[in-house]
Each structure stands twice: as C-alpha cells, then as structure tokens.
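Consider the single chain below, provided in structure tokens and representing the form predicted alone.
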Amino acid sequence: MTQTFTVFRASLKMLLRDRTALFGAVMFPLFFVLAMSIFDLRFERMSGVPASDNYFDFVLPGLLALGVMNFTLVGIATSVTGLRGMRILRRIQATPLRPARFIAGQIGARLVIALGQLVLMLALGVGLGGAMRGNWLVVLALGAVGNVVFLGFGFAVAGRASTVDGAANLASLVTLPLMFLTGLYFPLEAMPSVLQGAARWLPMTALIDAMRSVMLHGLGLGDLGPELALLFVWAAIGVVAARLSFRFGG
C-alpha cells in the first residue's frame, strides 16, 4: 500500500503540474457540452427518452461518458508510453516496485482528475438546462466505475504501443467505434439490428445507458443492476488486460 500511495501521489503531482495538458483535457469536453447545448431538437418517438426532453437532454449523459473515456483511455495510453520512451519506466523496474502497484497508483491519480472533470461537465450541462432528475452522486459513482474500465484498457494499449504516436493511434482505433456505435449521439434503435445486438454489450453503451437512466428517469444504483454488472465485467477484463500487457521496458 505504501508503494501504491507513493506512485499515486507522484503521478497526481505530475498531472497537476502539466497545466497545458490539464487545461486541454478539461476544456475539450466542456466545449463539447457547450456546443451541443445550442441544438434545439426533439425526438418525440425516441425509445426510453421522455417526450418532454430535447436532444441536449439525450446527448448530455453520453458526453459525460465520452469525457471519462477520452481522458482515461487516451491519456493513460499516451502518458505511460511516453514514460517508457524516456526510459523512466526502465529505471523504475530496477526498484522493488511491482507492476500491479504502479498501475494501481496511476489509476488512482487519473481517477481523481477525471472525477473533477466530470463534476465540471455535469455542472455546466445542468446549468445550460440539461435534465438531472436523479442523484448526481450516482452519476459520479458511475463515472468512477467507467474510469476503472477505460484506464485498464488504456494500460493495455500502452503495453502494445512502442511510441506516443502509436499509442494515440491505437487508442483512437478503440475510442472511435465506442463514440459512434453506442448510442452516444443517436438512439441505438436507429442502427441496423445486427449492430444493435453487438453494441449493447459494449462498456460505453452500459455507461451511457446507466447515466441516462439516472439523469432522465431519476433511477438509483439499485435500479441499474444489468448495466453495473456489465461494467464490472469489463472492468475486470480491463485490469487483466492491463496486467498481462503492461511492460516497463522494451
């Protein structure tokens, strides 16, 4: 635990000191929320969405999930690959620090920043008129679970990439399908039935559906059993993938 906390504290300090990267990571999703609030569209026959809600109400939970995914998956993939490229990880390898503890410390630091980002996005979205009929703490709890899922896969990407550019490209190959095949911008019902069946098993779909259930219908954690179960399964898969793929050197 001492080693994990040391890595957590050092990683958090590094993230906070890189103000340019931190500003970009925070402002990019906030801009998306602001831009989407401009559209005044209504989906009267959209499955699972109250008729009184507009397009911004529908898309806001998806934007929150998108912010979680981009900051964690892309961020950790590129930063860890950069540390390996500078041979910092090889130096750490000479210490008694175990890979699992390094991963846990990095995940903890990213989780703190990501939850702060989520609070800002949620506050801005609701301030611009987005629906929030449930408990915002439940949304944050879902964001924490989503962070663990995508951080695990971010480490898995970093384990396979040899350069920062390679990590960014590989992360994009993962995130782009999750952006457009999970009902983020449009209802899943608008997709071909074959894609609908596959999309419902993706972690991003479960996260978006759970956040929409809370924000649009006022549901609590106890009502989100199927979505939480799928997220926990993906979280376990992500952690295993990170542990098997992660390497200090090479």
Contents of the next structure:
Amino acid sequence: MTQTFTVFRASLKMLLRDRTALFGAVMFPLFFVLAMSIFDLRFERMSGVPASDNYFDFVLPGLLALGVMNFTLVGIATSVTGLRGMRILRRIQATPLRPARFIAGQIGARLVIALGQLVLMLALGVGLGGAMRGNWLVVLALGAVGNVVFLGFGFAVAGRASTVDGAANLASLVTLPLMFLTGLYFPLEAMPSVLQGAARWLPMTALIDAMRSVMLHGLGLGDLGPELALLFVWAAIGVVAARLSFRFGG
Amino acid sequence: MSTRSLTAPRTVAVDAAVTVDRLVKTYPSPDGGSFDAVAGVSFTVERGEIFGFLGPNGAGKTTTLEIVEGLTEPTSGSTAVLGLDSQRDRIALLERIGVQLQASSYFPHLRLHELLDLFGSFYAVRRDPDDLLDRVGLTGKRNALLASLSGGQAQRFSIVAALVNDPDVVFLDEPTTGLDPHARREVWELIESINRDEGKTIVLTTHSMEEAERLAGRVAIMDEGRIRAIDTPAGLISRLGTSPVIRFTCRPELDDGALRNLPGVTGLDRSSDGVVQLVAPDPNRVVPALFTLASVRTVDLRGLTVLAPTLEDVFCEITGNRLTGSTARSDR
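Since we've got the form predicted alone here, give me the form predicted in complex with the partner chain too.
Now the full complex is given, and it begins with the chain already shown.
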C-alpha cells in the first residue's frame, strides 16, 4: 500500500511539473467547450433532451467525457511508452516493486488531475450557459469511474506499443470510435439501428448518457443503475487488460 | 560422512555471491535463424570481490548480467545470487542486489532526493537519500533534476541509486562509458570504496582494459557469447607468455654483442630510428647491468622505459584471433 502511495505521489509531482503537457491537457478541453458554446444550434429530433435546451446543452456532457478520455487514455499510453523507451521502466523492473502497484499509483495520479480538469470544464461550461440541473459531485463520481476505464485501456495500449508515436496512433484507434459512435456530438438515434445496438455497449456511451441524465435531468447516482453497471464491467475489463498487457521491459 | 559430502556443494552455492551454470540465451536473428547471445557460460563470483566482464560490444556481457538480475529469462542453464535463483526467487533476489543499467535513466521531472526516496520505497531495507547523496558528493544537488547534472555526476548518481536498498551484490553495466578521464577516475574511486569500505561484492562490465586491470580482482574475457579466459589480471597476463620489454635510445650506439651479453636478455630488436628494445623476462636483472655497461662506456641512455604486457595484449590476442576467423566466415 505504501509503495502504491509513493508511486502515486511521485507520479502526481511529475504530472504537475511537466508544464507543457499539463497546459495542453487542461487547455484543449477548455477550448472545445468554448468553441462549442459559440454556436446557437437546435435539433428537431433530440430524444431525452428538454425542449428548451440547445445544442450546447446537449454536447457539454459529452465534451466532459471526451476531455476525461483524451487526457487519460492517450496521456497514459504515450507517457508509459515513453518511460519504457527511456528504459526507466526497465530500471524499475530491477526493483521488487510489483507491476500492479506501479499501475495503481499511476492511475491514481492521473485521476486527480483528470478530476481537476473536469471541474474546470464544468465551471466553464456552466459559465457559458450550459445546463447543469444535477449534483456536481455526481458528475465527478461518473468522471472518476470513466477515468478508471480509460486508464486501463491506456495501459493496455502502452503494453502493445513500442514507440511513443505508435502509442499515440494506437490510442487514436481506440478513441476515434468512442468519439463518433457514442452520441457525443450527435444523438445516437440518428445513426443506423445496427450501429446504435453496438454503440449501447460501449463505455463512452454509458458515460455520456449518465452525464446527460445528471446535467439535463438532474438525476442522481441511484437512477443510473444500468449505465453504472456497464461502466463497472468496463472498468474491470480495463484494469485486467492493463495488468495482462503491461510490461516494464521490452 | 555421506551426509557431509551431500551438503557440501549446497554450502558452496550459498557462500558464493553469484553462480552461473551453463547459461544459454538464444535470440531469433533477422534472417529467420537464431543466434546465441550467450552460448554456455559458467562462472562463480565470490563474496567481497570485484569481478569484471571484459569484452567487445555484443559479446553477451549485458545479456548475462540481465539474466542474473532476473530481468531476462534464460533459454537454458541457471543463475543464482546469494543462493537465490534468478527466476524462481526473483523478488527475494531483487531485495538484495543493486543494479545500474546501461543507458537507462530516471524520471526526468523528479529531484535527486525524490528519486532516491521513491526507489528506496520499493525495498524492505532502505538507506537515507541524503546520506547516499553525501556519499557521492551530490549533497549540493539534492534538489536538482537529472538533466542538469554533468556526465560524471549523473553516473555517480546512477551508481548510488543502486545502493538505496543497501544491497549485498552490486551490478554495474559499463559504469564509465562516455566519461572524461577525470570523471572516470572519480567513478573508479567510488566503486573501489563501495567494495572496500562497505564490503559489497561488485560485478561490472567494461570494454576498457585499463578499468578492468585497475578495479577487478578477477576478470572474465567474454567474446561471441563465451568466456574465453577467466583469471586475475596478472594471471591472464602471465598466461599470455609475453615478456616485458626494455626500450631506450643511446649516444653513442652500444653494439649488439654487448647488449646480448647482458644477464637476462633473451632478445634484441633495433628500429631504424635508433630505438633499442631488449626482451627481458626479469627486467630487474637487466636494468642495473645496462646502467653499469652505459657508465663504463660513457654512453648516454635516453627515454628508458620498461613495458610490461597489459590486459590489452591479452584482450587483443583473444579477440584478434576471433576477428580474422569471422572475416573468413563472412567471405564464404
């Protein structure tokens, strides 16, 4: 436990000190929120969205999920691959530290930053007029669960890639479908029904649906049973995949 | 009686710092075949010694070390440190060894004392980061990042980082490669002091003959995945069978007959620029007689040097043969 904590503390320091990476991770999602707020759009057919809401209200919960996913999945995949490239992981492999503790410490540190980022995005979104009818803490809790899913995926990608560029490409292969096949930008109902059926099982869909239910309809965690169940299953898959494919050396 | 003879080999294995038995590591090669990076290596490192692996790049030194450290799986054979098997007892073994890897690095955004603190936390036994930094004269750099250190400082840090768990056996992979002569000397003194003052067994690889001769109590010369010779530096040199040479110039010239008649001279060579070389298995007999001869004939001796054969000669003898062999093979 103490080893997980020392890895967590060291990883958090590293994330906070890598100013350019941190700046990018914080600024890009904020820019997305800002850019989307400019357009005054309204769709005819947006099931489950209150009639008074416009496109920004609809898309903001998705942007929060997107910010979480990009920072965690792409961030962890490239940074862990980079550490391996510099043979830093090889050096850790020569110590008795167990891989699971290294993974847990890294996930914890990224989680802290990602939740801070989520608060900033939510604050900006609400400040720009986005709907927020639920509890902020519920949104954060959802963000945390989503984070664990995507961090697990990120580690799995890092386990497969041998270079940082390779890791970035492989991570995009995972994030792109999650961006466009999940009703993030446009309602799921507007997609062919076959794709809709598949999209229902993706973790990003569950995360976005849950966030929308909280932010547009003011639901609480107790109302989100199916979405949470699916997210927990994906979190378990992600953590197992991380542990199985992760390697210090190579 | 029979019990004692059964337990005796095991006692030896526990007492030894490192045992390597018929180690083989085979990698697939790009042409679809395979090559032996390590081709059947056996040796023992006793506790308290500095053991040097000397060999050209690609000789299999690093692979051997990484298998012993439990970082790479062997194809066959077994390795153990302090009686702990590198594969089976990996975690227990890692608690008791310190490792400095070739060309590895540390987290770029952590300060030196934070790095030592972090790595120390991975072990059951840990030493104080500030004591460690003091040990290598880096106290003033405790809050510095690795990137701001000079090559010598970074290398001293990577060696002291291998001591965070107060290990019994320390593995150093090319600890002085790329350092300037001054920094190299500092690292040598550090390694000697870790061995002498802290009683730690040290296993190091190098391709510097000078380094092996200066540091190592015993040297294994490794080439093409095999150990070609293993002995003390002096033992390796005497095995070569080459005698020391006394070299000088003189005004006026001394005649060959007089020089050959000096006691202990077994050969003579004269180069076109007037340099005389006397082959002398025991230079202590020849040098006084040479001085006497020179003063009797009022000859001025200049630039007198006694050249003892070095580990470099041994190394060239062994790897030189190999080089011609491999050229012949690739010609085919």
